[in-house]
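Only one chain is included here, represented as C-alpha cells and corresponding to the form predicted alone.
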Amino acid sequence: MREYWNSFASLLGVLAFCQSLLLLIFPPQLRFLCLKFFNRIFHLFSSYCYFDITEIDGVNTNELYNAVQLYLSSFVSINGSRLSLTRALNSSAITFGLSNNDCIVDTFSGVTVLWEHVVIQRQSQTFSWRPLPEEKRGFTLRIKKKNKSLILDSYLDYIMERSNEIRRKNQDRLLYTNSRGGSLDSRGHPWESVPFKHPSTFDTLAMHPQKKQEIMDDLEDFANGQSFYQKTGRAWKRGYLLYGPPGTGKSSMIAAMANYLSYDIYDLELTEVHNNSELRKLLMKTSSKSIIVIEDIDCSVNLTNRKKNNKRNYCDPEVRCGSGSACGGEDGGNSITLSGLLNFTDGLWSCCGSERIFVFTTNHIEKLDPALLRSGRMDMHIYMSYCSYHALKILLKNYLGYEESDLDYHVLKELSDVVDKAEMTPADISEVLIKNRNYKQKAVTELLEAMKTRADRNFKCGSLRDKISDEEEQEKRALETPNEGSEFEEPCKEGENKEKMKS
C-alpha cells in the first residue's frame, strides 16, 4: 500500500514538473495569442456569425436588450421548453421568458436564426458608482453570413416595432386630465395621470354593427398609415366629432376607441386653460399614440358660430382683443380664442407629435363655429343616435343575455315597430334592464311598456312640439336679421359723435 502511495506521489511530481515546463515554455501572453488566432481560424471556415447584445452598455441599459427579451417573449410560452415568468410594473399580462443559457430558434423572411440567452455570474465588485447586478446578461444571436444583411437591416427594426406593440398592449393604459390651474406636477408634467379600466368595446357598444365596422375600419387605417400619411405630407393625425343627444354613448364611444388601437386618453378640461400659449403647451406633452377628448366642446368655452357675428366692426371691444389676451377683466378668466384651438388641432403645432387622434363631442352641433367642423380638424362626424332596434337587440345580449331567437316572435316584432317612436337614449333602456338583470322576462316587459309610454308621450306631444318649434324658428330668422347697418354702424357713429364733441 505503500508503495502504491510513493507511486501516487511520484506521478504529481512529474505532472507539475511538466505543467512548470509548460507555463515556462507557453506563458500567459502566448497561450492568449494562440486561442485568439484559433478561434479566427474556426471562425473563418464558419458559415455562422455570433452577435452579442448586453443587459448593460457601459452604464446605460441596452434598449435592444429589451426589446429582445420582449419580443421572444411573444412566441417562447409555445416553443419553449424552460421558462422564466415575470410581471412588470403597470402591466396586466405576465410575460415569458428564456431562462438561464437556454436557446430557441426564430424565422424571419425564411431565414433561421438562433437566440441564446447567456447569463454569466460576474467577478465580485470592489468598489463602482454603480452597482451592477451580480450576473451579466445578455443574448447571443448566431444566423448565417449569408443574411447578415438581412438580419441587421430589416429583422433588428421588426424587433423593435414588434416589442413596442407587444409593450404597449401589456401595459395598463392611463386616463390623463390636465392639473388644476395649469399647475406642474412633482415632474414638471402639466398632466394628472390615473390607470384607465373602462370595459368599452366596440363589440358591447349599443349601435348599428354597419356603422361601427366602419369607424372601426377607419380607425384601423389610420393606425397603420404611417407611410401614406409620410408619402402625402400629411400630419399623421385624424379627428373625430361624436354628435348627438345625452345619453347616446359618446363617453362609451371614446373609451372603445383607447381599448381597440391600445391608446392613452388625454382628456383635455378647457375651463382649466388659461390661455392659447397654455394649449399649446399642454399638447406638446401629450403622447403619441394617444386619444385627445375635448368634451361638450359647445359648453366648455364660447366657441359659437361666428356667422351671427360676421358683421362685426374694430369698435366692437371683442374684434380689439387680441389673440391669448386676457379680456375678461380682473378675475383673470379663461381667454382661448377659436383661433388658438383651431391651430391645436391643425395648425404647426399640432405637427409637434405623431400618431394622435382628437375626439370631440357636443350634443348640439348647431351651435358650432363651421370652422371646427372641416375635414382635417373633425375629419369623420359620428352621430350617436337615439337607440335603434340594431342597437336594442346588443343591450338585450350585454344585460340578460338574451339572442334574437332567445325572444318570441311577437316580442320582437312589437320592440321594433315602437323603438324609433319612443326615441328613448341607449342610457335610458340600460337603465330599465340593470334594474330588472335577475328577471329576464320581467326586464323585457317593462322595457316594452317603457317605450309604449314614451312613444304614445311622444306622439300626444307632437303637434305640440311643432308648433313650438315653428314659432322658435320666425323668432330665431327675426333676430338674426337685424335693421340695414343697425349692428355694427351705430357704435361706430357714437365714437365720432363724442369725438366731435370733444373737438
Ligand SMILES: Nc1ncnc2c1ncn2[C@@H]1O[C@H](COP(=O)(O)OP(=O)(O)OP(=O)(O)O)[C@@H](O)[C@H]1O
The other form holds:
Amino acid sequence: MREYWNSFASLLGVLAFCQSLLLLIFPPQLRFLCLKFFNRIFHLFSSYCYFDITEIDGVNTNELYNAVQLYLSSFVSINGSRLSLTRALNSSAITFGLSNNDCIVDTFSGVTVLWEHVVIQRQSQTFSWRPLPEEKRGFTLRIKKKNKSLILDSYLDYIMERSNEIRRKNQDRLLYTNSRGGSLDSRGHPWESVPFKHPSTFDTLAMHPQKKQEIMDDLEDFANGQSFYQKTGRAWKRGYLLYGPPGTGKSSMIAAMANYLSYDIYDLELTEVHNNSELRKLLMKTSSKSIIVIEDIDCSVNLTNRKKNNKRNYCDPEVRCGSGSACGGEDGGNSITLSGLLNFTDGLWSCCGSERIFVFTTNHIEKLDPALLRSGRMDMHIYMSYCSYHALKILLKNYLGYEESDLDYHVLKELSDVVDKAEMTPADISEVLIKNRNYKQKAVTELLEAMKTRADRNFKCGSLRDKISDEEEQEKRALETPNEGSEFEEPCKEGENKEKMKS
Ligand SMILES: Nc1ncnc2c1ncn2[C@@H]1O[C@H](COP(=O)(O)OP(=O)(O)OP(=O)(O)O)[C@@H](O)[C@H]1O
Ligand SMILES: [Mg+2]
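So that was the form predicted alone. Now I'd like the form predicted together with the named molecule, please.
Full assembly next; the chain just shown is listed first.
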C-alpha cells in the first residue's frame, strides 16, 4: 500500500513538473493548443459526451437553460438536500433549483443521464450592450455516446414541453376581457387581463357527483387528447353549453373548469364586438390552453336569423352603430352573425390555436338558434339544475362543515323529502347557510323552513315560481345593462328550438 502511494505521489510530481515546464517553456498560444490536444485524447477514450447549455448565449438569454432549470426543479425538490429557491413574477409558486455545481441524475426512455449545474466566476467584464451577471452559469448534460442520437432530440423536446407546462402551472391564471370595445392596448392587444383567483373547484361545486365526475373525465380526456385529435383529423377544441336557471352555478362551473385544467379564461363580451372580422381578430389573439366564455349567449347579441326579426333591438345594426353612422347593415358584414361565431367553434378557423375550450351559458336554451345546438357544435350540453339532495350535501359540507353523519337521521330525511319540491337554486341555499354559518343548528333549521315554504308555494301556485324567476332575471338584466334595458325591447327574439337536450 505504501509502495502504491509512493508511486502515485511520484506520478503527481511528474505531472506537476510537466505542467510547470509547459507554463514556463511554451508561449500561451502553444499552451492552449497542447491543452486542447490532451482534451481531445481524453474525450476520444471516454465513453461519454458532454453538452453545455449556458445561461446567456452571446447577449441573448438561452431559453433552453431556463427550460432545463424549470424541468429539473420538478423532481429536484424530492432528492436535494441543498436547493436554491425562486419565485417568478406573476407566480404564487416557489420553484426549486440545483445549487451551484450540484449534480442530478435523470432517466429518459430507459437511458440515464447526468446533469451538472456549473457556476464559475466571470473572468473579466467584456464589452456588452447590457451588463452581464458576475457568474457564468450553465448546465452540462452528460450522456453515453452510444445513446446520444437515441435520445438527444426527443429528450430536449420533452424538456421544453414539460417546462412550458410547469411554467404555466406555476403562473397565476389570468382572466381576459374585451371590455374596451375593440380598442388595442399599448402592445397591440385587444384583451385586458387581471389575475384570476376564483376559488371555485369541482370539490366545492354542488352537483351530482356522477355528473361532476363525467365532466372532469371529459376535461381530462380533452387535455390529454392531442394525439387523438391529430389522429382523427379534428381541431383540438371542445365546446360546452351550460344551461339552467340563474344561480345554479354556471359561472362557478367555468371557474372550476379553469382551476381544474389550469387554463386562462377569455370572457368574450359579444356586445363589445362590432363585426365578424373584429371577432376573428379577438379569437385569434387568444392563447392555447384557455377557456373562451360567452355568458348568456341568448342575450349578448341576436345570433338568430336577424332578417326575420323586425323588432328594433340592441342587435339591430342601426341601433348599435347609431343611425347615419358609417356602419353598414347585416349584409354589409358590419355585425356579428352566428355563422361568424360558429366558424371559430367548428369551422375553418377552429384549428387556429389549439387546446381551447368554448363555453357558452344561457338561462334559456329554448331561445338559442337550433344551429348552435346541432350535434357536433357544442360537444356537451350540461344542465345546471335546481339543488338536488346530492348537491345539498355538498353545500352543507362547504358552509357548515357538516358530513352526512353529523346530521340527525330525521332532519336528513326531511331535507331529502323537500329539496326537490322546493326547487331552490344552490345560490338561494348558500344565502341561507352563509347568513347562519356560525350557528350551524339554526342554519339547518332555517334552511328546512325556507325549503318547506318554497315547496308549499310551488305546490299551491305552480306557475308563480316561473313568474318570479322571470322577474329575477329581468332585474338581473336591467342591472347589467342599465341604459339599454329601458330604451330597447328585449334583445333576442325567441327561437323556435325545441330540440331534446342531453343532460
Ligand atoms: N352548483 C353550485 N355549487 C356551489 N355554489 C353554487 C352553485 N350554484 C351557485 N352557487 C353559489 O351561488 C353564487 C352564484 O352562482 P353562479 O354565478 O355560478 O350562478 P350562475 O348559474 O352563473 O347564475 P347566472 O345565470 O345568474 O349567471 C355563486 O357565487 C356560488 O357561491
Ligand atoms: Mg353566471
